[in-house]
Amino acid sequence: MTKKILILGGGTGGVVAALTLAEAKKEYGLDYEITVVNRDEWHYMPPLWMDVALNGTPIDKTRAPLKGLEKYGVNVVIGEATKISLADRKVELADGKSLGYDYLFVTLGLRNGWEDIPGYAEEGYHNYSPEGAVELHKALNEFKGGKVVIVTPEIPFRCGIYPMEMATVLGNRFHVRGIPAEITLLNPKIPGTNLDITWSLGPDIGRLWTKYFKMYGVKVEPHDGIEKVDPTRKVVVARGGKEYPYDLLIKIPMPRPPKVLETDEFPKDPSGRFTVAKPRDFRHPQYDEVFLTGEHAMPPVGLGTAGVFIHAASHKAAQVLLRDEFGVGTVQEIPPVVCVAYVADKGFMGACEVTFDGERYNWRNCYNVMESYLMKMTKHAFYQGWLDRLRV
């Protein structure tokens, strides 16, 4: 009988654990047939955000029509799911239709979580959606002038270098324009030390944002927590009482897992954020047949909420099920992973290197591999062909 994989998700992770199992079904000659369900119709690479808020890149660069994995055998349902049923192997939809499966991956990546800290979900611009990207857009390109805060509040937070990037370019940005603004970075604390996120990569890493920092006067504020923003006197209040005043300020989301996984079916870590797998191979602790590779799932396991670790966690759980459950292939482990960003006016390569000790993964000796115009470069080549494997 053929066998039913559901994929819930059409992000990183939701793609790739789809092309793996295409490939292998073609390569094999295995039976199965591949559905991915996503609320809506496109594929979305949202690093290329920051182009739209920077220089008003259309929206629709950076993003294919999700049915485009159709012509790789894969179905494409445009649904949200609203319940997933693990005992009954079946996910209901918002429109009342119900889909089974024989394995599942959840891929439904973070939702934004602005309404733990008052005043949070009102006050400030972000790209961390497409709707934002463009209100970022638009207030910047208003901004003449003054005090510029970029908040992150927690760690971890989506995408572990954007507070220091976006500083550096927003740095060079209106050194070039000659703009006069001070940028301050609120970052938090690292649990157990005394250093802010500017060094979480490593020192290489960190070197290369305070090098930038110097060159504009970024300053960064070290924080242990952000009590509340007052749009109406216009400051973050820090822990302690510390306020930082803004003209415009910049806000990093606090990730929170999708309404849909907000039930005893998906156990939860201890913060409550993050939904728990196996670490060795992305299983969900009581059911075999479902794999949990989505942003939501990263931490507990060690990784990072950063797409380059959705993608190496998708492929290996996508090969863990083809080699147990199908017998064909093998499992590689998680290679060294690789990310290219801005920084300033130029781009670089960072490389971190991946272990696991079996009980959970780390990735903490990353490096800087290279610094130059071409990473910037290189940076839109790999996500315009990423995106080109979609687009009809």
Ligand SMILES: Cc1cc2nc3c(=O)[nH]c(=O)nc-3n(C[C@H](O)[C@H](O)[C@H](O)COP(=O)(O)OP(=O)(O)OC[C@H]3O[C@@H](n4cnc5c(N)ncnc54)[C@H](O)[C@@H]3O)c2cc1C
The other form holds:
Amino acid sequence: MTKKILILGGGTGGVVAALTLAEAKKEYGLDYEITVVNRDEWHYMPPLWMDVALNGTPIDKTRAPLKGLEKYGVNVVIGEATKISLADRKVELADGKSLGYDYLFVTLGLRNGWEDIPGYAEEGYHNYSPEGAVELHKALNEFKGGKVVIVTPEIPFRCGIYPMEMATVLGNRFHVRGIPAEITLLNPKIPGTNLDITWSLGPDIGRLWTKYFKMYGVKVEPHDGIEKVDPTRKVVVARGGKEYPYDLLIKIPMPRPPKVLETDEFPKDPSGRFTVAKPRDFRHPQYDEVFLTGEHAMPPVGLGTAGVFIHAASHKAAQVLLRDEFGVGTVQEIPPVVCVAYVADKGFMGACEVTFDGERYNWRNCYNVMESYLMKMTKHAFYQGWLDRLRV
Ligand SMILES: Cc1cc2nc3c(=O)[nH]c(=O)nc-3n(C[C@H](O)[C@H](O)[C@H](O)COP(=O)(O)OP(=O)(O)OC[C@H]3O[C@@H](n4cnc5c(N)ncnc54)[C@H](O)[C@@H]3O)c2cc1C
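Moving from the form predicted alone to the form predicted in complex with this ligand:
Okay, now the whole complex, with that chain kicking things off.
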């Protein structure tokens, strides 16, 4: 009988799993149907929201219609998953429909958590959603100078280099426009050290950020936690009471699991923020037919909360399914991941080697491959090429 593969989430992880499985189905003549469920009709490329915030790039340039997957033989259902019953192999949607499966991929990203710090939800700007990016763009256009505070309350967080990217890009923007601004990065410390997240990808990338911080006078204030944001006095209060006044507050959300995964059927790590999967193959700890490869599953297996890791994890999990359940192909271990980031008016390519020690992945050995204007263009070209695969 035709097997049913259901993929929850049409973001980075969902699209990579769907395309890997669709390609194998064609190549090996396999008998299964692939369905992707997503709460809205769009596949977004979140890194491009930086361009929305800074340059007013239209939102349409940051997304492609998920229905574009249909040309690869993938079914697309637009709907919000409200309940997942792993014991019954059933997913319920907000419109009352339900979908069964033989194999399930859960790739639902992370929820932006703002609520755990008093004042944090109400104050400041961010570009962790398309709407947020449009608001931040307006705020940046209206900003005529003063204190800019970029606050990251905790680690890990979505896209671990984003605050440093934003600080250097803004440093350059204010410099070329002659806007008198003082930028402060309120960065959490790396646990067990006195170093802040500037250094979380190792010394080579840390030195790169530091060079640009010096160039644009960006100050780094490491903290042990954020107590509150006081919107009347316009200050961020760090643990211990130290206050940081701001004219413009740019905030990074705290990672929280998607609501539909907040059940006992999806065990969490000790922090309660991330779902647990078996590191070797990304299978659910109890249900072998369920694979967890979204951002919500990365830190417990030792991988980072960034698209490059989710891409690698989803590709590997799809290969595991093909080899173990359909008897085709081989499983490639996660290769070094390469990421192209913004820095000031340029881009740089960073590479992180990934090793697997039998229990967890390790990837902290990162280095700067190239820093150039060309890298910024490469980043844009890569993302637009990625989205073009779904554009019809
Ligand atoms: C501003 C920003 C910059 C970034 N920059 C980079 C970068 O330069 N490099 C990099 O590698 N990564 C970057 N990232 C991170 C990268 O975008 C994410 O790690 C990646 O998109 C996560 O993939 P995912 O499939 O787990 O989740 P997502 O891509 O977030 O997709 C999850 C999907 O699930 C859907 N969904 C959620 N809940 C439900 C539900 N209940 N029912 C149905 N559908 C649901 C959502 O609508 C969404 O389409 C950045 C992220 C942000 C926000």
